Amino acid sequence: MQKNDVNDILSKAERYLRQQEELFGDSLYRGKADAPAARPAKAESWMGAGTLAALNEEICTCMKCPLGETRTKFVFGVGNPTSRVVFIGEAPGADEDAQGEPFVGRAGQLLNKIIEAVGLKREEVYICNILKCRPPNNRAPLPEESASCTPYLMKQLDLIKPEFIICLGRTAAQWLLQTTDSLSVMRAKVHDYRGTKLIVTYHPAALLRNPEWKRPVWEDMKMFKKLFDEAKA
């Protein structure tokens, strides 16, 4: 055995012993029987929230990602806490960040008209975003930001128990469905999302830039309306 090989073995042994000391103190690890029992992860308090209001109170000061440092207001969600349908966008914009409510700017006004076109009112549905804080300069959410906020969204949906989700825009739809499909591929069909029917359509902000997309949005909403009415009957 070469001298270098011996030194390498001794170095690895030293690292192993130091690791064992850090984990188990002065007593060397002697097998699974002597290992301390694994402790269950401590549940965060918001997980036990029984209402949307209680959940909002628990998480509105969240600082799990850097967006907490730059937000003006936490944008939780708004609407009927027992609604049959939830509209989900990707993230708050400048108006939403200022007011603390989702879809309140020009895109929000257009969303209100879309909702009214299928015989519903804003206050009858629930509206929220995947992110609860505005990304700087309205950039697209980063994967780690969406990952931080998604458990909050899941809890919202668990409390609301909607029959339908309308996903507004490609970014939100791709994240929720965990796909890289284009919006044109995701549209015009009903997806299953954790047992809830999910329909994908254009984000209202996109319609402001491209009015020719209003026709396909109307087709998407007619498909939703038919399913909604059939489920109600």
Contents of the next structure:
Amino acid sequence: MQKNDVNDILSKAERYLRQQEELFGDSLYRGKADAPAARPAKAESWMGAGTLAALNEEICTCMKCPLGETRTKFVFGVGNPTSRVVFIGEAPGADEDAQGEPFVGRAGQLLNKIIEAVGLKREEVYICNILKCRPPNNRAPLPEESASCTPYLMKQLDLIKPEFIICLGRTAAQWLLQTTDSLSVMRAKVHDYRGTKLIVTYHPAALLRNPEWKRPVWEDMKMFKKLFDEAKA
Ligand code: URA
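Counterpart to the form predicted on its own, namely the form predicted in complex with uracil (URA):
Everything in the complex follows now, all chains and molecules, and the chain you saw is the first one.
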């Protein structure tokens, strides 16, 4: 083979590899087994945000999933940026979508009462959802929507550094704990979520429909309050 032919083959191979690299980033060089789940291929500017306000500013125009097209407002989260406890719900509903704040409808009123029952105020804690945008007709989040929104929640938690997470409802808890366990199996115990204590309880909207679940919620919140007070002491 002539030297020119070899050079030609090499430059074609190089062009091909560069195209592949542009398309697939450095995942091109990793086997499937060692590819970290849901890791974005490239660093995005929101990842460097140093405050919740800066993060909100960076991501509030997100169009990563189709919910960006149908939302009215992006619902980032609300509350104390250094709170020791973060409440995490499922996704904004109609009231939240209209106002841009989580848990402001009937379920939100009940959540405020639950928070007050353990001697805290809404402004003292942090409240957010797995999804930042409302799914049409309040349907449950699709796994791909949760997957594309979860890095934002992780970043919020990195910035807040809470000691406790209270997961409201089965959908949010199953997603964070990556389990199919029922709510009755997940509640009444303390889980570990990436080094943070995570407690699961019924969603306030479910409580509105099933008032008999008030007692288990009260028990879960008492368990939380005891740990919360002990950790402070
Ligand atoms: N339900 C949720 O899970 N989140 C809200 O913000 C409102 C209702």
